[in-house]
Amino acid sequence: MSVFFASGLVQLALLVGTLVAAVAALVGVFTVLRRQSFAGHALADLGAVGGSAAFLLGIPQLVGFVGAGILAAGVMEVVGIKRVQGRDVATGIVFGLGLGLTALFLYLDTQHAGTSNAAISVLFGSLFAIDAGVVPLVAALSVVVCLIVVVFYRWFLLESLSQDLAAVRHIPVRLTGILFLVALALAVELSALTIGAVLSTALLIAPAAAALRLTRRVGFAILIAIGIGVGSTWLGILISFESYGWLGGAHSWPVSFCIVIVAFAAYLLSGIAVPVRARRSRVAHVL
């Protein structure tokens, strides 16, 4: 274990992973409440457009992820502004376009830019391959997301429960939706940097869904989700680090896979805990 914490790559992975997992869990609770999991998945895959283009432009991959994610969120909001169903259609249309552009940019990366690892880096990521120079940007974006959620917490909560109730309370519903999409885009693209665009919604949805199974109090759910997300990240990094040579292999297991499988296991365990808690409550009520 001392070797694990002594590694510079591990220390960097734990730092970035903790920040990203906490932010993803925070936004993820509202994403689940608002039933916008598909939007989160779409933004993740659309961010891959920017991530793949970043290799061609010679800019940091996170900048490409965030730029494409924010642009995609804006397009989804503008195209589908009238009804929820319209927004779903807009998400699907932009989603298809984004996947096509990602395929094109990854092809150009391989054929012309000489970056054969671009596809793996963009789609599946790796915490062990993150450049230390990106940490300040990760920290700054994490602070921005947290500020958005904290400042507009009441708006997000009421609008997640009922848009009609939010309107009665004079909350600007459309502005709330735009602010949330910005926070969602940033959280998703930060996750894409760490575990890849394809897997990034695992950190967004699994911890939040597990937490909301355990409690209906949003504040507690956020704390539980952050604990699950950060715990899954740390345990996934540890498993990946220790897996070298397992099953006769000469390489470690992908850290992205290890994090996702731990988060998935946490979600499954939360499903077991709920019936147990309900049964105990019934027994206590009878007594």
Contents of the next structure:
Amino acid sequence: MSVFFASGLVQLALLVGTLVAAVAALVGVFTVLRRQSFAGHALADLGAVGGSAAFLLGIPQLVGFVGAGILAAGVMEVVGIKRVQGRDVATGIVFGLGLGLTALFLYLDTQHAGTSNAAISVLFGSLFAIDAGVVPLVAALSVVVCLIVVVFYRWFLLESLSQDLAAVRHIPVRLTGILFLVALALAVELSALTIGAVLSTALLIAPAAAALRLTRRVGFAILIAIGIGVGSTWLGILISFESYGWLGGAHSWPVSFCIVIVAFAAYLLSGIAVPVRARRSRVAHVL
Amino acid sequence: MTETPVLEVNGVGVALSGRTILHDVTFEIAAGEFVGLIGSNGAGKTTLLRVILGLQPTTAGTVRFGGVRPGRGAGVIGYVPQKVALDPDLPLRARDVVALGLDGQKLGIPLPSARRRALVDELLSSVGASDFADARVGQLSGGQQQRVLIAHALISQPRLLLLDEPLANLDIRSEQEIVELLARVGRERGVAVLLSAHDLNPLLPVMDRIVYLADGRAAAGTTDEIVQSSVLTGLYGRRVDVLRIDGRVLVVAGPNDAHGHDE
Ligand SMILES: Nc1ncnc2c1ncn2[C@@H]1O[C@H](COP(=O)(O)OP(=O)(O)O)[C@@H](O)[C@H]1O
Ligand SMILES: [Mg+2]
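I have the form predicted on its own already, so could you send the form predicted in complex with the partner chain?
Once more the chain from above appears, this time first in line as the rest of the complex follows.
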């Protein structure tokens, strides 16, 4: 354990992992409320194009992810989030193109840029290989996301209840949608940095979905989701760190796998907790 | 009384995708009045309510509230939309939905306040929703959800409450309860109510006046003035008979037309 916390690599992973997990869980609650997890998936897939191009362009991977994510969010807003949610043919084709480009860029990365681990790092994250120089950017983006959610908290809630009810109160519905897409894109791309583009929505959705099963209140749901997200990250990092040599050979289990599996376990456990709660309240009604 | 009407709709026309949906719709609602907006499916009820709310652009006509044109300063109109799909998993209690009616347009996270809570409790009790105030709103029955949405609409103390088919999908008993509730809160709070429905019968006991919509055109007046064969025949542009049975009203297409209008 003491070796665990003494490692500078681990300390940096814990710091960045905590920030990212908290941001993802916070945005995740509203993503589930607004039924936009598909949009989260789309942003993860399209962000990977930027993440993989970053190596070729010689820019930090996070900058690539975020740039492509924000661009994709802009396109989705113009095309109409409803149509993207509708998963029509055009959406499918664009995603296919995105993954194709990612494959091309990753190939070129290994061929020319000499970064043989680019594919792993883009698709499955690089929590143990984060450049300390990127921490200020991670922190700044996290603050931006938190500010958006805190400032527009009631707009997001009312709009997820009913767009008409929001519009009647003079809430700019389109602006609300754009603000949420920006927060969503940033949260997804931050997660892509730590656990990879393929798994990033797991950190977004699983803690939020588990929390929403456990409470009737949004505020509590956010706190519980952050607890689950951060807890999964810490436990995942610990398991990965300790797993060195578990299966023989000089390998640890991939940290992104460990984090995601813990978050998934939390979601399953919340499903067990719900019937218990329901039973208890039914008993209370009888008494 | 010479008080200015709460709502004046004057010569309103709406076209959607080149089709005329509303044509020259004109009527007024006085303070505290209970008005039924009656018309069959597709008559334009939702469109007209959205025009009043400023959510639907018009091709002609004006809408005024208390003598002024609508704008951000005109205050909020209470509104209960036709379909609010409330997910059973939505982590909002009935009281949270009502509170969003009070200050949902404000920025920042609401701080707990005794005054806010008391106001929410008062509204919940006045619509008979106190018993399920802490239940998830998506898990309530249709009638219970209507009560919560009515409290949401009333808490900002509007002078006009618009409800789009609040009786659709309710059983007969909840239907009656909601109508009585609306008549009572309208009286107690001095709120004018404009309620759309495809059947006018549940509203007959409480309705002060009626706005009848057919094929995008409207006739307004007291129930007795409007629900007459001659008036409705003019509105529909074909023969329509009005039958009265035990205080109930049936509007049916005349014998020269094989299709009845009411489904
Ligand atoms: N976006 C649209 N484009 C064209 N026609 C529309 C559109 N929306 C509604 N309509 C038509 O307008 C008419 C009135 O609709 P609506 O106001 O919803 O009627 P009601 O609420 O009385 O059932 C219907 O015939 C409907 O088909
Ligand atoms: Mg309608």
